[in-house]
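Given next, in structure tokens, is a single chain: the form predicted on its own.
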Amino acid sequence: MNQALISNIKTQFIAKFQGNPVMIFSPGRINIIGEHTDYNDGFVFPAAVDKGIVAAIEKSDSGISTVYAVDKEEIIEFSVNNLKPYQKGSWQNYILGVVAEIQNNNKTIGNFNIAFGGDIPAGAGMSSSAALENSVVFGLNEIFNLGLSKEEMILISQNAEHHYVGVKCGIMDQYASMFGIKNNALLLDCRTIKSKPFEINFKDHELLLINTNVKHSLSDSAYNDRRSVCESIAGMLQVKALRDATEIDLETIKESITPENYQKALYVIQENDRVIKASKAIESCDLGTLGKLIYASHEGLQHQYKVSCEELDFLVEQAKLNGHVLGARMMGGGFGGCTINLIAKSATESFKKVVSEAYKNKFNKECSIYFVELSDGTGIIA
């Protein structure tokens, strides 16, 4: 956890509100494999990381709530009795949505003050939005003694995103951020919302993130579009979700759907299978197989689901040129953000140098490279 960040948020809160806040850390997440399977009731393999959102929160005696976004140096004020969304795409909706969804759960809260900031790189596909939502719901649950379970809290966070932000996200991001376990990834069944922890010890290999530092504007609309395609094909197959379909089932309606939509559904069915195989590979320390599954995941995202972009594909191709990288793929919703790379520790420094130069030459902009440690989920900072 970033002690300088914690100290800064607390200092900023005290300077602004002269109070004694409850301090919350809510982590971002990575996902080893299993992209766009969560809203198909499928399996995913995320882990909470040591980068996230720090929030300082306290009840307010005034008739208004004040939210201070420290990194943006922006403030909003509102009353919990009179909520309405901001314009689409604004960070304010993550907070307002959580407050509204708590009220929709028949819980009564008063006004409050909160200051927050984070160290998740913007647009990296590491779910800063879920971390923010979770920090707010966790903090409000604490100061108003709402008695919400963690399961209830993540559904509030998810519904905030659906109803106030307008992104029909699955449950993976909120779950991983809330339930993360240090040094573990979670094999999460998105139907039952139950997970199995897998200790991650890749011995002489490690996970490296490379951020394209681009975010193409297609992301939200394309995300919702992909989701509706999956739902409509599940309906045609008369199953609850694509998680229940096989490749043989999909063949039976191939003539009734476009080739593009056939490939999208096929990707989801195959990716779900890859997640299960990846969990077995991790359990048996078979990193070669895990790497191949990670590369195959990117192939599907690039050519079948079509949510990659030139910058992400370039970084994965660079990884393939290096024999020390066992697997690489885009991570997150797509159209920008990071690649995740499984690489031999001995080769990391030279790979970083080669990739950075190649990316700069190709796109005339810098990529950013970072390591993450796997962390516990959302909680109070002691």
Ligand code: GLA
Given for the second form:
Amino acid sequence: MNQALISNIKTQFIAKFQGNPVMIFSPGRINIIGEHTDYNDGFVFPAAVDKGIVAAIEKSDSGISTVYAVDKEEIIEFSVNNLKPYQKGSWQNYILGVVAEIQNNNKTIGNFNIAFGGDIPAGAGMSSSAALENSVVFGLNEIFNLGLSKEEMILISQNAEHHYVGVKCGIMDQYASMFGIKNNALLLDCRTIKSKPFEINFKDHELLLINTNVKHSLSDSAYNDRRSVCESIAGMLQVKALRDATEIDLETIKESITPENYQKALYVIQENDRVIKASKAIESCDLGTLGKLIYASHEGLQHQYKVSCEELDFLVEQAKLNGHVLGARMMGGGFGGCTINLIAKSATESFKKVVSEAYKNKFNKECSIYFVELSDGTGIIA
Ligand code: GLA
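Could you please show the structure of the form predicted in complex with the named molecule, as a counterpart to the form predicted on its own just displayed?
The next block holds the full complex; its first chain is the one shown before.
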């Protein structure tokens, strides 16, 4: 855990509000495979990481709640009795949305003070937003003794995103951030919202993240559009979600949908299948197969689901040029953020150098490279 971040947030809180806050760490996540399958009731394979959001939180008796976003050096004040969303795209909505959804769950909370900051860049595709939502709901549950279960908390976080942020996200990010287990990835069934942990030890290989440092606009509306295409095709197939459909089922309506939408649904069905295959490959330590599935996932995201971008595709092409990278793909919602790479440890240093230079030459901007450790989910920092 990032001790410097923890002590900075605590210091900032005390400087601003005095008191003795409860300190929360809520992690971001990676996802080994299974992209855009969560809102189709399918499978995903995420893990919480050692980077995320640190929040310091305490009750306030001033009749006003104050939120201090330390990294942005911005402050908002409001009363929990009078909530209004901010303009679309504002960070404030993650917090206000959580408060509103707690109230929608018939729980009463008072006003509070919170300071927060983090060490994953927004837009990296590592779910800084789910980490923030989870830190707020976890902190409020703690200080107001709301008695919410972790299952209830992640639904509150997800609904905050649906209703206040306006992104109809699935449950993967909030789940992984809340339920993460050190050194494990979670094979999550997004229908039952139950997961099976897999210890991750790739021996002489490791996972490397490369951030394009771009986030193309319109990604939120593209996300919601994809979701509604999937739902309408599931409706045509008379199944609850695309998770219940096979490629053969999809064939039966091929002539009634556009070729683009056919490819999108086909992608979801195939990606869901890849997740299960990947979990078996991990179980049998077959990294070659895992790598091929990861590359295939990117192909699908790029050409069928169409949520990649030039920068992500370039990074995956660079990976393919290097025989030591077994698999690489874009991670998260898409249109920017990171690629995840499965690479031989012995080749990491040289690959980092080659890829950084190539990216700089091509786009005239830097990419960032991260290592992450798989960590436990949201919790109180002792
Ligand atoms: C975003 C959403 C998740 C999931 C991914 C794509 O991260 O928040 O629910 O849909 O995109 O897999």
